[in-house]
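As a starting point, one isolated chain is supplied in structure tokens, in the form predicted alone.
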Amino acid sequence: MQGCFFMNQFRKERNKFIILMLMPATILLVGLTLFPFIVSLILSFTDYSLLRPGQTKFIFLNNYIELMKTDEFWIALRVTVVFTVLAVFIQVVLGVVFATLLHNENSNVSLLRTLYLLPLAITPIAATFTFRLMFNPSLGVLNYFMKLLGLEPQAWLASPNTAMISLIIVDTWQWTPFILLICLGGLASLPTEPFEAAKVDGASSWQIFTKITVPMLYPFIGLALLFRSIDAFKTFDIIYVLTSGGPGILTRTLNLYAFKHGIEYLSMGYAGSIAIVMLIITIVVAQIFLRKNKLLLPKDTLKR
């Protein structure tokens, strides 16, 4: 009996220790997502505006009507997915093959791995104004190259057939090794004797690729994509650096569009329902995703 009583004694004082040491986290967690998040919330029902603070008035749904009526938001949904779609498709695709690659214990290999990785440690503003300065017209050695090779220079960042491609370059350049990484992990956990059988059997490097390496990453790349798609459909420093959602409106994804609303026009109720509609997209997506897409993530692995 005694023991009992020191065993259920020790478990109230380890759970009191967790709990202790969790409310430093739990705290900065709340104070930093949940109440922004009820503010803006709270904010999209109403005509709050920095303009005029002293005469806010509770308008309900009206924002988010007036939102779907709004040509200039359907825009930038539709720029904000095909940025979304073709970035982390490039990257994944990119991902996954420099993960078999590099997926070698050779020194060489693991200095390559190394460099491959160098993108994520570096300040994505920083990075984002040196690829500026490169798309730069005159003076960028983007243009440079191309009159070496007897191409015509382009106005990267300014041009209506261009700038989209140059910020999927960017986002590429900086979140590949992302996924690489997230896929480097997934190779070192899979088991080696289906490998060693299909080479056995006389199976080429294209056939492991296609037949065992990527289907039983799938968990790896589903999660990875997941992961980048989210990310990806927020993104605002990259787009704000480069064309500030230009040129015209041809690259203002919706983040940009609530912080032309919030920041620019100061109508902080207008941009708190751009903003809750994000989240909705972003939510339903997932969820979306997660129970009914069983080519990345199949169900035996969401059990788990």
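All values derive from a computational prediction rather than experimental measurement. Residue numbers count along the first chain shown, from 1. Rigid core here is just the name for the largest C-alpha set that superposes within 1.5 Å across the two forms. First, how it differs from the form predicted in complex with its partner chain.
- In the core-superposed comparison between these two forms, the C-alpha atom of residue 29 has shifted by at least 2 angstroms.
- Taking 2 Å as the criterion, residue 281 does not count as shifted between these two forms: its C-alpha moves by less than this amount when the rigid core is aligned.
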The other form holds:
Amino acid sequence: MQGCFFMNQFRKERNKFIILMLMPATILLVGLTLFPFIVSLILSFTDYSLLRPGQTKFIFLNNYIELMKTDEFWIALRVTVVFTVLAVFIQVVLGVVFATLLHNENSNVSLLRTLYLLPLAITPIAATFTFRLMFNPSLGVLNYFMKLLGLEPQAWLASPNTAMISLIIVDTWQWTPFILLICLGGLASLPTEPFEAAKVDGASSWQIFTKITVPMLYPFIGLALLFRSIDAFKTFDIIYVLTSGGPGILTRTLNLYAFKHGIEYLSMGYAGSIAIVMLIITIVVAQIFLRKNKLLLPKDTLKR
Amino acid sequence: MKKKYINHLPPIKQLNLTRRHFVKATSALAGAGILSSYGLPLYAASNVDEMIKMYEGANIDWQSQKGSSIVLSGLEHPWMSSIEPLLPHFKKLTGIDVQVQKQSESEYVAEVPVKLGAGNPTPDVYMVWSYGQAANAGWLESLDQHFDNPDLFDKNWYDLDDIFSSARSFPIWNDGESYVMSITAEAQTMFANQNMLDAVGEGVPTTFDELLSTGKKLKSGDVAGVAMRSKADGTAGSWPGGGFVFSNGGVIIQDGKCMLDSPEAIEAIHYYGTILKEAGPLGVGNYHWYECLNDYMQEVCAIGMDSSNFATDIENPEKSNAAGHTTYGAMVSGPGKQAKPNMWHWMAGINSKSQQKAAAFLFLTWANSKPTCLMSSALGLATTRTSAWESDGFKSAFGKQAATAALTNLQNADGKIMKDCWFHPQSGEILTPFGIAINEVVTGTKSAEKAMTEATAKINKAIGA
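Can I get the form predicted in complex with its partner chain as well, since the one above is the form predicted alone?
Next comes the full complex, and the chain you just saw is listed first.
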């Protein structure tokens, strides 16, 4: 009886402790994520514009209906998807390859690892402005090298043929190290026996890479892919600084489209609906990806 | 009363400062230790007491708001750069402390509307990026009541006649009230590298066709003939492109309707695109004003056509290789048409939610007064005052020929057709599709007719025309 009393006391104390420990994170989550989300959601059902203070009214789904009927939304969605898929694909391939090559314990490799991770440590906007100078068609270093090699200089950011490629180059330079970092961590945690057994059986390096390294690394690659896809889908700074969505609207993504309506046109309700659509797309795609690949389930569950 | 004297002021030609007035003003400033022997202002703290004497002639109670503090918000701009060093003088004169908040243009335009829209009482005074947006949203205090307050304003001392007529009419909103003061003056002006023109035996072009043919002659492997803004942005090609439309007999907005699909506007933008495609630098489709200015100053471009304010940088030999051999000219025009360059006055106003409106108005009056403009113009700031434009300090910093060309272009500009578009409450929704259409023409994505027709439909839908 007395033991039961102490158990109850212990449970109560433990629950208090858990609640206390979770409190700061919960407050932050509610204040910085949940509250803005709810406000955005409510705004998206209104015609709220900073230009018409005090005249806001609920228009229910009108913003969403208007959005679906607008060509510019579908063009921006297509641009966003193309940018995300191409950029993330290239980054994952390069990240996995570099991580495998660098997964070798000696002092030179450790220096290389640090160098490869440097882009992650550089302030994105500073790097983007540097790239803008490098892409400058008349004074930039890229065209200088093109001329040295006897090639035609390019209008990197202004031509419909090269603008998207240029943006992907900058994004890849900046974010491949992120994939590299996750894959390096994954490789370090893998057991060594399968690799040693494969070597004893006479497997080539390519066979080891494709048949053992990549499958065993898959949970790590999957998570890196998910994180990067969500982030690439929301890319703003690189595109805003380098092309502003041009030429025409060929590189205008959904985030830039929302910015135009919210900050330049001050139509907060309409911009809110774009942001909510982006959120829905992100959640749906992420959930499908996670469920299909069972990435977040414990290994025992996978076996069942 | 005030509206009367604002609306019936004489045109700019009658506003030239007489030699007697100019000598009197500059002598007084020089005597007060504000102007050095080179006509440049001296900002040393030791001059503050002397400088204050220049403002004592005003029948204004400068100390009426002593002890208050105001927030001045603006963007990285020559006006802010020239006013900031003078703020200790203002504090000594009025006892008002001014806190400065300065941001890049893109940050400023993104942040200030949100602050004002949320009803924030600061900034008290701010540079107005879009008069239409700010006035329509109720973010600006009407200045008329303050103009009529004898404790805060002395119209004889302030000398409204000294201010350009366009700068006086610019702030008058469609309800007849003035919510801002014009603080700078600029007009679309051509700047051409004279050495390069001489090398191909050409003069300064005066028409679209001449600009195209001269630009093509000037273009070589390393040097572009002509560079003008055309980035896919509402703040880029729309301003110089607007000048092309006006100078070909077109308009952007008329009776609340977009007219960019008119034959005049389509032809003007076709010229704009053709000139840049055939004589422009590689990648001109991503050029904003800083790329145009930079290329011109580095002598990798022979002709530019943008803000007259560029002259201060172009004539600075520390920044520019083109200093000393640039010819400034009038805006080019379409076949048989009259040149109507685009123009602009930056404006500053008072936040309608400010708790320090009287102090804020005193600041605006001081900042736009004759002595302050004379000092800031010596740093090359193109103010709105004739006396400042006529001063030796300004001519030295800005260049005499550049000042003459800018004044001519200001006089040729048609403020009304410009205001119909740029002062529209939904100016962003007009200028962005227009800027994108110009970019599409320059990059060859669309023909002028298709781009302008599509942009017009988009704009008319957005503004409900």
